[in-house]
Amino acid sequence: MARSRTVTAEIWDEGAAAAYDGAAAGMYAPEVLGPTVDFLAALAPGGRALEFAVGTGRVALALSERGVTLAGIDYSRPMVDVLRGKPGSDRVEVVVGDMASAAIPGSFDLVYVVFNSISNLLTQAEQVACFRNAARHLRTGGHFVVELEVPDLRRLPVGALAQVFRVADDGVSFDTFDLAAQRLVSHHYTVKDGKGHIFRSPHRFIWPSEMDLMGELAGMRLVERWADWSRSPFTADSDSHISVWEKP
């Protein structure tokens, strides 16, 4: 368990977190922020949230502008400082640990890990520990929410270990995959300034069902599945989800 961990915290160093928001910049685009903060806000109105794997802030900042009391867990310190010199960014206690183990004191209406997350997580055992933290530190009746990508296999042709899924005018992204493992490493290849550069992030993907019974391992049942967070239907088709488990 301690080598993942350890890896996850070589990437986000001081360099990515400095660069983080930047590449993620669509992200914070009103579009595909506003949505998000909707959905969970409606399952802690005036509650208590805690985000796993908070990062620079970008959900738990805005949650906290809706009357949310939230609080985050992020096993980069980089990443917790750059949050840290956001505006508003008092307003949300951060434990810097590993979203598996680390704790809070108090209950929460809602636990929440978004943008693939809980996939730096490398382990299935990591997996199912993040499921039981989430179960851990829910009132009864609070609900853990995932967003997650959902592999999109059936474009692997037979044989292939790589899958491009980015090609632009300042460089190229793909996936290579274990799939035995189900482990996948993301490569960015980026120009800028006219200097390269190369970004991996490694993960291990989940699929639905297989989550459904990380929940049901953690005491927790599902409630809702949906494509995005406007609610559309999941379907075989879909290319991600946001699953909504509760704690009975």
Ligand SMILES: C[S@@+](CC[C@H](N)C(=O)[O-])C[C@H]1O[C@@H](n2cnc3c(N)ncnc32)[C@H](O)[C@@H]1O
Second form
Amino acid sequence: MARSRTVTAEIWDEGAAAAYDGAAAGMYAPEVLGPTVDFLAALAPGGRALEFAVGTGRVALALSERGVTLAGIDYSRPMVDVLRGKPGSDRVEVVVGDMASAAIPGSFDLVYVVFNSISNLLTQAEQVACFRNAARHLRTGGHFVVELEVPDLRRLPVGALAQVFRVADDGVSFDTFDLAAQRLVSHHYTVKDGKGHIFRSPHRFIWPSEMDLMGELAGMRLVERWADWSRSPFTADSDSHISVWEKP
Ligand SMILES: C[S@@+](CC[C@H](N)C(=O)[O-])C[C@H]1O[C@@H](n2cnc3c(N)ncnc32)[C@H](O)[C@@H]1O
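The structure above corresponds to the form predicted alone; please give the structure of the form predicted in complex with the named molecule next.
After this comes the whole thing, all chains and molecules, with the earlier chain placed first.
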């Protein structure tokens, strides 16, 4: 697991943490965050929830305002420092550690990992360990929720070096793939106030069916799969999914 830990520490440093909320402003939009929090709150009414890769608390703080008692795990101390600087963060118990192995005492009604963060674990073994860690924290009948992109390989022509997924006035973003290793690197080139900025994050992409096996290995069963937080049907054309496993 050493490789992912090193990569994570390098990427989510002070600079990335300071820029994160601005760069992810679209993910704070009420039409994005509202349905996310509604969905999660319904799985832990008045109960306890644990967010893996809690980051700067985008979802955790909003969910704690809904009467859910929140805990979070994140590998990046700078991201957690930004979270701890926000109002209401004293209600969120945070451990700096690896979501594949770190523990928080007690059991939870809900464990969740959103915004593709499970793909920050760069090996299949670490991702399986993450499912097992979720199951360890859940009470019987509790739920594990994952929000993750579906690998977008249908648009990748044979021999293509990269796939562009954002072209805007302030820059471009594209993915490069290592198909044999089931990995991609997202590259974001942006220009702000006349200055260029590059942010790169490596991911191990996971197929939904592969995740179902990970759930089974962790002793959980898939109970729901949607295309988005508003419960649109998941189809062959969905580019993302919200999946829910139950600990029987
Ligand atoms: C895209 S941010 C998501 C933050 C937050 N969940 C949100 O939705 O805004 C990804 C987060 O994953 C964290 N992360 C990456 N690898 C991790 C690991 N192995 N264990 C715990 N956190 C990790 C990073 O430090 C970063 O805070």
